[in-house]
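Coming up is one lone chain in structure tokens, specifically the form predicted alone.
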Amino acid sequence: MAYEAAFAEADPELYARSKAALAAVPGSLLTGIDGTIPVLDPATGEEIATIPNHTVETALEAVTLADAAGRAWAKTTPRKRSDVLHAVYAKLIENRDDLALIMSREMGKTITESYAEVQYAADYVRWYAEEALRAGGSYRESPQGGSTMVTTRGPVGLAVLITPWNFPMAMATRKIAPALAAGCGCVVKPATLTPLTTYLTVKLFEEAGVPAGLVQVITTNNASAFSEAVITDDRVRKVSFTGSTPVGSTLMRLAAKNIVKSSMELGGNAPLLVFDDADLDRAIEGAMLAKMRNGGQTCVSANRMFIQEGIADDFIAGFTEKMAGLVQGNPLNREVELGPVVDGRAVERLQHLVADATAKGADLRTGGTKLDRAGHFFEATVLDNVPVAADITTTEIFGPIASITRVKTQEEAIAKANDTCFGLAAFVFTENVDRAFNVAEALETGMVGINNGLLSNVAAPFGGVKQSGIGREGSSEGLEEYQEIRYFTMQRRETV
């Protein structure tokens, strides 16, 4: 535990706070387990906690509890659900220190980004506290006359929510909050790499007034058995998943058995286009944000950068300088800008991508290797002149590597950007308004950032096209994913 000792000596107050935060994470109330699963600190590789490895039978018990609680919750008023979610928002903000510290220790993101995620995650709760009062519906006359048509929206029913490791709080609240706002109970399965934040978040939901049993957390190292049993259970009416496209495809096949309503936020291969007329400083800052948020470990990270030749040399020089200057180290240090990647497998994958690209002709401008220290640290890396044959052009990087290709024309940039089965996000940098919207409309993605490297916003519908998924999260559309539309018609008779 050399790192633990060094951390305790370097900053005893922060170390004590992080240990207290870890101790505050609740154990599961569900007792059917098959051993435990270790949770490791990616900055050290050392174990910081263990979690239950729940059995399939326990997962089905969670379905039973959440379904019963959800049926009662569905009968509450929108005002009641709104008030409870507002109380949850306040409780999350009150406990932001513990949540941020736990997030940094189990996931490795910098403490600055962890605090930002706590606010972002809590904002989803506040947003859906407000949306709970604005469920859609309509009242209109039949075109033929003589009858009235009424549509309402009601809860879809029990929801299964499967969340990823890279945003362990925000991806949980982005699913739980609209489910509760709509009147649904839910079973949440967080990633086993980062489950502690979810456990504490759900505990705080209950402390704020969410009925016991309404939100169940299941952790297991047998995800396929969990999915097979739970998603095909007759009581489950909704599944929401954030993760890889192959897993999403499998879950959709399971959901098809009972025609379960599905939302899938899947893989990305986001292009970032910088044109000759872009503001250079603005483009560099935007590209840094689009590429390096969360250490490059996001589904909307700029995966392929296409830079027009007239601006390419200046852009790459400035961007490389920024990447090389990032401060890397202990993610709990507020001066650190880049923490570790999530585990050793991620390091191996990143090393392969760099080796493959350079072997096929790419130019390494900076970085390119694992840091010689404990933990899973990989250097901020820039690859220039990346050939189309390189694996990195078709692989979701999920790490601090920028892959750059130079292009001659707008048409070439668009064609290369769309040459993928994915369509989650894209970024465009230009000072020409006509070009901005023409290119944005030509890109085959669900979201486009124009002169903006940050897409995520609780008020915006988040999701993709093609093999990047179906459905949307956030905004009013996110609430609709947990609702069913019902239609009533009443015939009228003439009265005197």
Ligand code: SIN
The other form holds:
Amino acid sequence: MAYEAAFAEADPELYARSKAALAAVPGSLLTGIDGTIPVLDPATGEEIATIPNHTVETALEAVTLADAAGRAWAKTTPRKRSDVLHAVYAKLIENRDDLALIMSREMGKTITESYAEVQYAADYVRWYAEEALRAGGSYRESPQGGSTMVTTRGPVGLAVLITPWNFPMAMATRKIAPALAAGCGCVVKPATLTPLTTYLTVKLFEEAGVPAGLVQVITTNNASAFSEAVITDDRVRKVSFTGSTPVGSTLMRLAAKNIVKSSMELGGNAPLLVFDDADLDRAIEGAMLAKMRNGGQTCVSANRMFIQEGIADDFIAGFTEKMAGLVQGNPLNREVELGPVVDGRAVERLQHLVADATAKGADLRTGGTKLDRAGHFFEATVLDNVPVAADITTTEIFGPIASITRVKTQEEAIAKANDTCFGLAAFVFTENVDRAFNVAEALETGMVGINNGLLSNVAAPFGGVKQSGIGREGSSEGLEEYQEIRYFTMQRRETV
Ligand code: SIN
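Form predicted alone done, so how does the form predicted in complex with succinic acid look?
Okay, now the whole complex, with that chain kicking things off.
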């Protein structure tokens, strides 16, 4: 039986709800299109909607509209921007059911994780509603005396926001909310794999009071033509991108033309270190979260696990048992803990990584294959004794495969962890507080989770070092990415 029919029979109420949610996704008001792009459900491979394939001319029209609206928005008071963003937060929460259903259908994440993402995404809006009131600036005396120096932080100007498919709502709000809080208009280009959540999110922004036109959404299957035309347009002053390092590098080259301020949240190859003195249960639980959140499809997912020899057998046995026990299936079923991966290309990549690692000597502890059913399902997989030569040690896995290497010493673990051009995130498990901080300091990454498999938090500066990116998202630092610092000096005669 086709999935749609089976789903309708198994849970008619949820099925009707998900169809209604899909029907509620707004179309684009921008009409210049070159055909449409199908949106597929990764759980079935079936088409669930189509979106416009906007032309480059339409993208430039979006720039014109967002630029005009942005200039008016920049003149509003911080209180006004804050109030509107608070109203957006409430609107997103009110519509959490539709948002979560659409997200699971277009991206394949479990419904539990979709609800968690709606809250995470809305929290960015609430956070920047609060930060909008704290735009910053300073008042200083010149060191020589005789003059006063004032710095201000104003909106940087029109922002182009390019978002990925793995967190279609949270990565959008993590960029749109600080842009609006700072006083910028924006053009958002979501990934064509998961555009529906973004379309609905932006519609809800408008329903909550964000002026029409201020946030434009463009969908296109010609991403390079879009970037080339839009990022080099004279009116654009900011680009923020989440995605791969090669694409980020290309976008930075385009941004260089007009010296456009850039934030890049790029590829990762996160190491996860478990030392002999770790609490075993805590380490297993943390590793499950660090590896399996979003089905392993996050840029901070534990990509390489380095486990010290004294704890390795127990850790690997316990971790493998948990991985093998995950309930996999229809992501809309609340019991399900692991849905499909995003598309067929992802399955092919995962198959290659397992075949390559085992051919080079890795031991397969569980999983390793694509499920024999419709959709793009790949088993939760554990590879042990993975050699350095395996492709999986240098490739961003983006799926439910854990790659484990056993290490003898702390020095070996740190050296192996740092042996990568990426530096986004790392995880350390130890009960020794000195070791925790010493190792965290020695790891060349922008973020470290200590006895904690979850780094993401709206109040944290999310971002990487080395080739994992530039700039930070979330926290007060995330607002600064959409601001320009200016400085005024005033000479002062003594009058008192
Ligand atoms: C990402 O995978 O790009 C972001 C993950 C997060 O915010 O937790």
